[in-house]
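Consider the single chain below, provided in structure tokens and representing the form predicted on its own.
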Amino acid sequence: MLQSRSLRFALPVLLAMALLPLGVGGYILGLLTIGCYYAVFAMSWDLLFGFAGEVNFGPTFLIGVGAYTAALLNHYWLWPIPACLAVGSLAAVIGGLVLAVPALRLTGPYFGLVTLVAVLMLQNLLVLFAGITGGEIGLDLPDVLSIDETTNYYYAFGFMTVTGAILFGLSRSPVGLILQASGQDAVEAAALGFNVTKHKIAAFCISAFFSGLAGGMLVFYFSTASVGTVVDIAVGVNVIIAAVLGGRRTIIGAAVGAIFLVAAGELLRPIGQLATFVVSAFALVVILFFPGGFLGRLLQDGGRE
């Protein structure tokens, strides 16, 4: 791992991000705080797609289950934030298991379709029971992570760094190699004696845990949980684009892509709805001509990543 070029690329970037509060204001820190949470979403998605080879079209199902579980516990029963986050993460893992165990029996695009339908069902449930969930308006939370932008930033930055280290280490471990082999050729991996389904379910659970935890932390940062923030399909599309832009099967690249997308969207805000078109067009060009993504392109001639 220490010989990885992508890791050597990440360390100075992380150092610079750690020192950012010394030189930028609350607006930039707030933007990067959101970017860090989206980075966790994208890295979690990359573990499942980049290594296990399963296209999850509905990452916001896992994010939403974790976020709304934590939000409901805090709103109605005033549970402390750590307990809400723990139960929300567990709920995301359970939801992921309920979804993954039957879905992984399917082949081809059907797994992706199942995950997409799961998001639509969750959206409808949240709107249908608006009296409990707040529906499209959202659910206000009595607690918040912090009222200080610097503290919020360090919460998000530290969480992103720890999550990235865990997922990056896992991707370079024997388990990650088995996942990669399973994603490339499940039949051959099974013939070599590996339990492909077990490893893919494990990857889904890990992805669900970090997605649910990040979703919970995000709603406690906003102090509100809404469909448009954590469950909307557009959020899931941004997560997927971020992972592909940064570089599939790199983990670190997914974080780079997520922060880039959040920053680009904010910088182009003055042009209104055209901003979405510009960002989408740029993403399309990168995907078509640089399928390895930002980090993949940077490291493609440098030997071992």
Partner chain sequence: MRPLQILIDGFAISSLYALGATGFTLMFGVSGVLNLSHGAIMVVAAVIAWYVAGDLAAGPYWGALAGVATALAFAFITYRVIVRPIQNSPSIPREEKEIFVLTGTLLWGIMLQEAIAYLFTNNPKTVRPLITGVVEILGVRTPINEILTAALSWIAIGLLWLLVNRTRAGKALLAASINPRGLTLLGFELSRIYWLVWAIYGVLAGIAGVLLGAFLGVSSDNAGTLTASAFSIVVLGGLGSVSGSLIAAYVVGYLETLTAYTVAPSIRTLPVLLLLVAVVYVRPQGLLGRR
Contents of the next structure:
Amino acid sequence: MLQSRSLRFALPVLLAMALLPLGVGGYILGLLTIGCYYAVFAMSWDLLFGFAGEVNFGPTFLIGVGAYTAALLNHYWLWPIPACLAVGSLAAVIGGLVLAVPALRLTGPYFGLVTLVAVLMLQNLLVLFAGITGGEIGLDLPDVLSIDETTNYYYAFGFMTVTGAILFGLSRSPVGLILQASGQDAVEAAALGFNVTKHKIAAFCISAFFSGLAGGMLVFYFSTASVGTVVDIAVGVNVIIAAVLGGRRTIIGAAVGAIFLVAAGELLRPIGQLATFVVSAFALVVILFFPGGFLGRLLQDGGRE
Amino acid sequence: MRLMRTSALTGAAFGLALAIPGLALAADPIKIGVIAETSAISGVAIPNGAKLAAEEINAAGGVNGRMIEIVEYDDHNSAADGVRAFQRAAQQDKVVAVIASYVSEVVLALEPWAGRLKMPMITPGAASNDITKRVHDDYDHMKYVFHGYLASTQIADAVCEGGKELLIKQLKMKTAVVMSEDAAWTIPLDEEYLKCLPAIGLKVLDHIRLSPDTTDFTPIFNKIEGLKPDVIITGISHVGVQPTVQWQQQQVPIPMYGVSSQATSSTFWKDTNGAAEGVIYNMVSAADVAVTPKTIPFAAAFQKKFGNVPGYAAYTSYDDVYMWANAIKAAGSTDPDKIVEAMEKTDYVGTIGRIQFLPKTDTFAHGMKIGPGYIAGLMVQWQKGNPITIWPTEAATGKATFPAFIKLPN
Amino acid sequence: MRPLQILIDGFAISSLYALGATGFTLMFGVSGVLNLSHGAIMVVAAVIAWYVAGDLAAGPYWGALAGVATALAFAFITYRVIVRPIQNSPSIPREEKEIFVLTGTLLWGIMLQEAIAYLFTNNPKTVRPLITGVVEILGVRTPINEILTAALSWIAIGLLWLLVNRTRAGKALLAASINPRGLTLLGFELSRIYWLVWAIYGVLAGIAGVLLGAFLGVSSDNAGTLTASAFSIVVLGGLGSVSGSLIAAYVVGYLETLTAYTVAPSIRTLPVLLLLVAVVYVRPQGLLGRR
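What would you give as the form predicted together with the partner chain, now that the form predicted on its own is on the page?
Next comes the full complex, and the chain you just saw is listed first.
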């Protein structure tokens, strides 16, 4: 029931988005391109939080490791983009494992704290080794995905659709249910004979893989890797807000929230500096009054039918 | 034959009918995009300076009958937001040229996009040497970028040049410690400091780089004081108020001299509660010095309109609008390649001096020509709430003085 | 002379850290709330103090008072408008209240930060110190304001100690941090205790903000860093343990000062992060945390 309803919502939207380049200009496509990458960040985060119950305060650790690995390979060794992306996402998975295996022993705010500290360390290291990483200035890359907005848009859109399908499928599969069970009550899930830790690590790896890949692609879209784009805490905060705003445990909601945030930030550009204030206030109102987020409500209604 | 003439007349009449309302309503405005961090004082100076220039140009009839329209974007001091704003400016708002940011990180992220989208761009305040180096290395792609501010190396040279008179001749100083923030623009700055300071006769005892996130400068000042230098040579921009206040509170007996971007803003005195007294900093123009005949009228008009003395990037962004307008006028079109070609021929006396851009063969390709008669630079000191120019001597409106806690050699 | 200098400078900044973290940890201990708008509230206090003392020409004392009062008001608003509705909301599952409170206070903190940047720009502001000038302590020139900062921090912490240990309301507070359910059985209303802890929190954060503004200067951009540093200190000391965070504040303060003096000022915060990771892995409950 839930599934069909989510799909009924998702398919027309995806179809409309696929046809969008016929109707709108390059600028809106550019905006949505960034929105799609953010959507992947948010969906990956949602898999970990919504389903495995682990609050990852540092999504940008995974994103940043993937992005900077890809960027460094391209900058120094001129590897072709696909190879950079592959190694980048692998690095994010390894980074995720190094972080997750010991950290999953911890519960409550401690897991969140480790992930937060991981971001701060990554940021410190990037700035410290500015000679190699470009530090705050960022690293400019010889290659770019494409300078044509439509092509870029289709890359990002296709990537988001595939990722969304995989993550959504996963969340509705038996594995997803086990994850959800262990997120809500790990002891009981373990008592039922499920290997909770193994499943959580798997979730972390998947989340890391897509985060890292999306980070790498975003970097090649801008053809600049900078701390402010893929590592800064503020980016991670936006990812979390997007997922909560769109509706936790829905995967699709996270994508909607992410695109909404990017679009809202831009629509409000005329009010200048106050844009961030208004977006934050709006997000706050949503989580206070509609804690299920945009989609939570929609899907909940569906459940009642 | 007659028929033809009639139709020709009709055509002409028709054409006139089309053209007249066009004239009356004025043609489409020429849009210039301004990208800056508007919540920062040095940042908001950029759109403000630009708007003032646009108003004046429009009051004088615009460019080829078209008005100048400034489109503002806030980059929140982030490279990603900057790139997004740049894309919007180029693709959605169809601006013909961009004036972008005083932060090197943002400008360097925009630079490749200026090349890709063939969008003429100038920065009124970023200082990294890489901005012009890229133009030099890859002229065909990067020729759209102009550097409307001094490169770090040039700033360091100006600071040393002023030091020769102020520090060596007047104050008989012998030793210095360089204190810079860890950022893109200070790498070439420090490199040049370490070369030019010994050349003017100041021995550099140590070279300290601090994190731009630093809030507690006590350890840094204590370390410097332990080395007993005669002067602290600064290279700070992201920080400014905090080190100045702590310098005064701790009564560090060593003067601060060099680059301090926050000190160039008129609110610096208030933000530091007057701790700025005695701080000497570099500027290309100051409100009290007629660097050119345009400087003082501009500063007065700016103060009248916005209520504060223009920060350093206000002068340059004001000049930048005029230079774009002149280039568009000279090119007779808004075609980017033609604008760039016309811009390269710029010879314009603005508020900061006489501006010419260096040719593509120069290491500072599309950077400004520096030296006597062109852009020179001033050393300014905060004295009792007012910025007073103390160097070069012929432009000076006062002499260097220091608060009581400063101990000068002899 | 150098070790003494490190000792003195480290002490002032550590005392300030301790004050900033005390309210934060007390609140977690009593009500389980981690308030991520903490740094923003400190910034608000400092900027209001700066504004009232300078622009409104009311002098440093009124400025400081206005700053603390504003922080108190914003603490109440944070509780009433954001935290309490989330805690009482029937549609948020219990195990997710924590992330909602975190996200909610985070958004609120961003709003405060942006509002300050809009109204007063993000330029750092410095509150005029109550007393200016310097004294020599065994050959180390120390600003009187630095001594005052340390002293006021400890007076505030001392008053808190008296409040908690010597008054009825304070004892109830202490009991609530150990066993909230038991306390309700004794007839105490938890909601009144929550209001009390937010009041204490607001005053402490306000004093910390004003002192920070006078000692180092504050910009709206610092809000995130301030929250993160309070968070790290509290975790290092053990969530909810006031004495633990006092010790942790000194560990952090001295480690930072030592790094800045002896290694390099640019990596000041790195050793603290490393220590934090080590502590979280080896002893997640922190130095004095209970589990």
